[in-house]
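Single chain ahead, written as structure tokens, the form predicted alone.
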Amino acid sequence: MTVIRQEQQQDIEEIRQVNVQAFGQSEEADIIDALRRNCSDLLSLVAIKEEQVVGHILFSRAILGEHNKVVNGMALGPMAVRPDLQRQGIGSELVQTGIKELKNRRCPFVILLGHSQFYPRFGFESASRRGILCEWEAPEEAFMILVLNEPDLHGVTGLARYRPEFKGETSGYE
């Protein structure tokens, strides 16, 4: 049985290892460490199986819109599951639990760069359909949004911006 819960201090090294294993590099783990140091508004969940961290998902603050209408929401990513346990529903459980928690927090939206075959099952759609563009060059089908509170996004279009840590920077909006 897999248990999904909030990250705890003792999970940090295992979270790093799961991300390195899943992505085959340390870049995502380094971003997570930087976000943890610089950002107080995170939702970090772990999947626990047999008392070990086997999956992790992170949501960090994102900004959507321009000029007169800017809305704060969250960005999903990275998400990682230990390679030997992938395709067993752990990632889906992490996404579903995170979305439920963000709804409870009255978060208006979640953006992500991800697999266009995986995330629509959770309600994500192409952000370009709503006139929302990613701050980075990305395939249109990979940049998605899940609207959790439609009235908050009424009339909001333009650029979606991630935390500066995703670009290797440590200063920016807080």
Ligand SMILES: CC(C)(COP(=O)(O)OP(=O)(O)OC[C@H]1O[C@@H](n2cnc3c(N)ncnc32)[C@H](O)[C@@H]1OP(=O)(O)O)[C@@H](O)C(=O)NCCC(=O)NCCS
The other form holds:
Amino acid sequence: MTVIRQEQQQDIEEIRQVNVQAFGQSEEADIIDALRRNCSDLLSLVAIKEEQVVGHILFSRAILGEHNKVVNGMALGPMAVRPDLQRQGIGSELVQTGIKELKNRRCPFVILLGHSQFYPRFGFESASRRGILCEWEAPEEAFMILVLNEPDLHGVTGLARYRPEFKGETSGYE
Ligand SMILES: CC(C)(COP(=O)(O)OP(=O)(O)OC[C@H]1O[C@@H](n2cnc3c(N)ncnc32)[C@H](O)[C@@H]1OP(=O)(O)O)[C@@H](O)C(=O)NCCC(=O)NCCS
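Mind sharing the form predicted together with this ligand? What's above is the form predicted alone.
And the full complex, kicking off with our chain again.
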């Protein structure tokens, strides 16, 4: 059985390992560590199987809009499942639990850059079709948004901004 719960202090090293294994590099694990140091408003969930961390998902603050209308929401990522346990539904459980919690927190939207085959099943749609653009160069179909509160996003277009830790700025802006 897999249990999804919020990250605890003792999970931190295992979260690093799962991310390094899933991505085959440490860049994503380093971003997670920098975000944890700098942010107090993350949502970090782990999947636990036989008392081990086998999956992880992180949501951090993202900003949409420009000038007179700016809306705060969350960005999904990185997310990782241990390679030997992928394609068994663990990633889906992490996404669904995260979205449920963000709805409870009245978060108006979630953006992400990811596999265009995977995320539409949770309600994510192309962000560019709403006039919302990624701050990085990325394939159009890979940049997606899930709107959780439509009225909050009325008339909001333009660039979506991630936390600076995603650009390697480890000190952040807080
Ligand atoms: C993406 C990832 C988190 C999904 O977790 P998971 O537990 O395998 O996901 P689930 O079993 O719930 O769902 C499987 C779906 O994930 C997608 N998926 C899994 N691995 C994938 C891959 N290498 N490339 C593209 N899509 C992939 C597929 O859409 C798959 O659906 P299908 O089985 O119907 O084809 C996991 O595969 C992973 O850690 N990958 C490496 C790191 C990564 O790419 N992270 C996401 C960055 S956006």
